[in-house]
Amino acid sequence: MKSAGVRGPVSIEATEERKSRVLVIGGGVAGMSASRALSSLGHAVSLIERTGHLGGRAARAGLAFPDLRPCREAVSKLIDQVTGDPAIEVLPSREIVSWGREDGRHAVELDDGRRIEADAVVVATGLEGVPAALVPEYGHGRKGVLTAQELEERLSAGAPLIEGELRSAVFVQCVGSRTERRGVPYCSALCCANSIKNALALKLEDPSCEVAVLYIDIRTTGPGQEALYREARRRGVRFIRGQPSLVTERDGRLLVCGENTLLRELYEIPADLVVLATGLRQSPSNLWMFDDLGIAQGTAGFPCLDGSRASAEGIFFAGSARGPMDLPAAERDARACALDVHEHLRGSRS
């Protein structure tokens, strides 16, 4: 299976001309595909970004699963062809200040002071993690104890992990996400396989590194997941069921203990690395902006739409901003989302 942003725009040909635009908020992967298959289907698109640079979250992560390419090739492709389609609109480090409705098109205003007409709107503004210091017993902060976005980044950068030499890594799942009291109530959907894929990672690096995920459920839902999961555990990584309940030092190392809910056992894992794999969860500026724009919310901070992907005033939202999504189901929700978008602005022309 290709990764996100390496397959082309949907292969429809517009037989319209090119009349009707749409306003695409957010660069990730999600919006970027988005922006193509509008593209392709014959819509000019504006797409806005509040951050200087395309990519999203995916631009900083290290490798992508299931096949373990480096996500900067996927993205790279990507944001080329964003910026070489004539047809998009690319606007970064760009925020909306207001929005209005005028003659049944969404008008919006940017900080800079330009103003936008658009015929539909897709939200694709993806999501934020969840804070580490909610779980201050697992202790980040202390050296060696990352956050998986930072190992990303690490990895990425090609940056060393630690410093020294790394001779056991441990991976803690669920940080922040399915829990009531301190982050989200709900699965964060890619945590399972993008652990797993590093914890590989680190083997294929150095069969002689211990690596261990230590985990509730292990959720490999997705194209190729189980697979990739499969392999790390041939390879020698370590699938401990419970979560630990405090990560510490003993002579100079990082020691993670808990219990073996499946075994009933305590454990003690010395490691020079921990990787915590937080939740994902909507940002302050997404809920201000479905405020803004009269979108319900659920509990969780989720749009509610009954399933579909757009409110009643042409509003779409794609990707994770509908909820918690991995990169390849992210790129299928955007393309599935222009398709709808495609529809709304041909009915709405009949």
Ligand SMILES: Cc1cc2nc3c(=O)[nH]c(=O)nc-3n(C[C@H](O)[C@H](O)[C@H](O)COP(=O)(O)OP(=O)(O)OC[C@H]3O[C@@H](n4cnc5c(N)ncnc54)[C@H](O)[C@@H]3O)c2cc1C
Contents of the next structure:
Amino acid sequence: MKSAGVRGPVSIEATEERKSRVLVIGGGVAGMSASRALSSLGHAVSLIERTGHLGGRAARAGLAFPDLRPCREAVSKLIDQVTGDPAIEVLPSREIVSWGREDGRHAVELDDGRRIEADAVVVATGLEGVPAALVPEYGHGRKGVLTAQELEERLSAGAPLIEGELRSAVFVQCVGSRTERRGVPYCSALCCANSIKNALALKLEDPSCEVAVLYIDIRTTGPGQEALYREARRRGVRFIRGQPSLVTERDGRLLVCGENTLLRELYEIPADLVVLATGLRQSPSNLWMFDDLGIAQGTAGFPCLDGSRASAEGIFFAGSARGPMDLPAAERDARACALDVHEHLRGSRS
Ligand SMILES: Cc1cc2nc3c(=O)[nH]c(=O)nc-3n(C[C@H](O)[C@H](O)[C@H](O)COP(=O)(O)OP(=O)(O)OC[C@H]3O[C@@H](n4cnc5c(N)ncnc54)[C@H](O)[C@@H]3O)c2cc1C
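Could the form predicted in complex with the named molecule be shown next, to go alongside the form predicted on its own?
Next comes the full complex, and the chain you just saw is listed first.
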């Protein structure tokens, strides 16, 4: 189903004069930014998005760290630019079903039977959340226990976070991240800044609400993130080192139990809302696609590209498909990717 604002295929007459066609897979911020940059470099683009909507995760998020501006603002502008660009053919609700090479070009078939030939391919398929069910003791599915992504979706839709009054909220970090057994072994890079952002937003809205963040380490590496962390502490958000061992219920409220590993004290925090910062991973269906594309995979399915951003087959990667990154980084990465594709195509023509 096509959503408002996303057009079907445009006429390619407008692109006949274009040098080469590039297939971009994934219509998040990275895929859209790469498409825009490729268009401005003179290439025709076919942009495939698996859902009916452009924008990826950012289109379903509330406020963006570090400046707490609505994510939708930045994303809507990019969507308008992409859908208004005659050199970019937007193909929502489509996926690739088969793949091959013909006369040095990539030839793909989509699930609607359509065939596209392209001179280069950009994979911008992003990441998905590690399933919260991998850590069942945190009680995802109980009333009031949400993943960070579910919280973002409620915030973005303006929906109530819980039924009733919110007196206490607890954010649990590294759920299915930095673990060898139940999730992914690496740091998902943006969950600390994301939880701090939402913890601060709750405090700003209601200073009497008790807000705690339970962490292994706090990692605020991007611009403005440390300032956000300090501001959250200044406003009274409590940061407690030590993930909980259990989220349960007592007297009709959630109860978060664990050990403060700095003070060596047990804690029990009554809560109305518990937010699980689940890690980020490659989606299993995309790992199959990478196999079909002949892309070697390293740690947890990330492409092994030997320090470059392209596979030997001339398939390029952009944005968080290369590893977890925030929105500005995904945009920058995608523009840099477009330049690499441009260089590659120039080289292959000369
Ligand atoms: C809970 C959460 C909160 C966040 N908050 C912030 C924040 O406050 N500030 C900030 O800067 N960053 C934030 N981020 C990070 C931000 O969401 C990412 O930087 C951004 O989404 C990366 O964009 P992307 O295009 O690489 O991936 P995505 O946004 O994931 O987009 C990928 C797109 O590809 C599509 N796709 C996937 N597979 C296929 C396929 N096989 N065929 C076709 N299409 C496919 C998907 O449907 C999706 O539309 C947050 C992330 C999370 C998880």
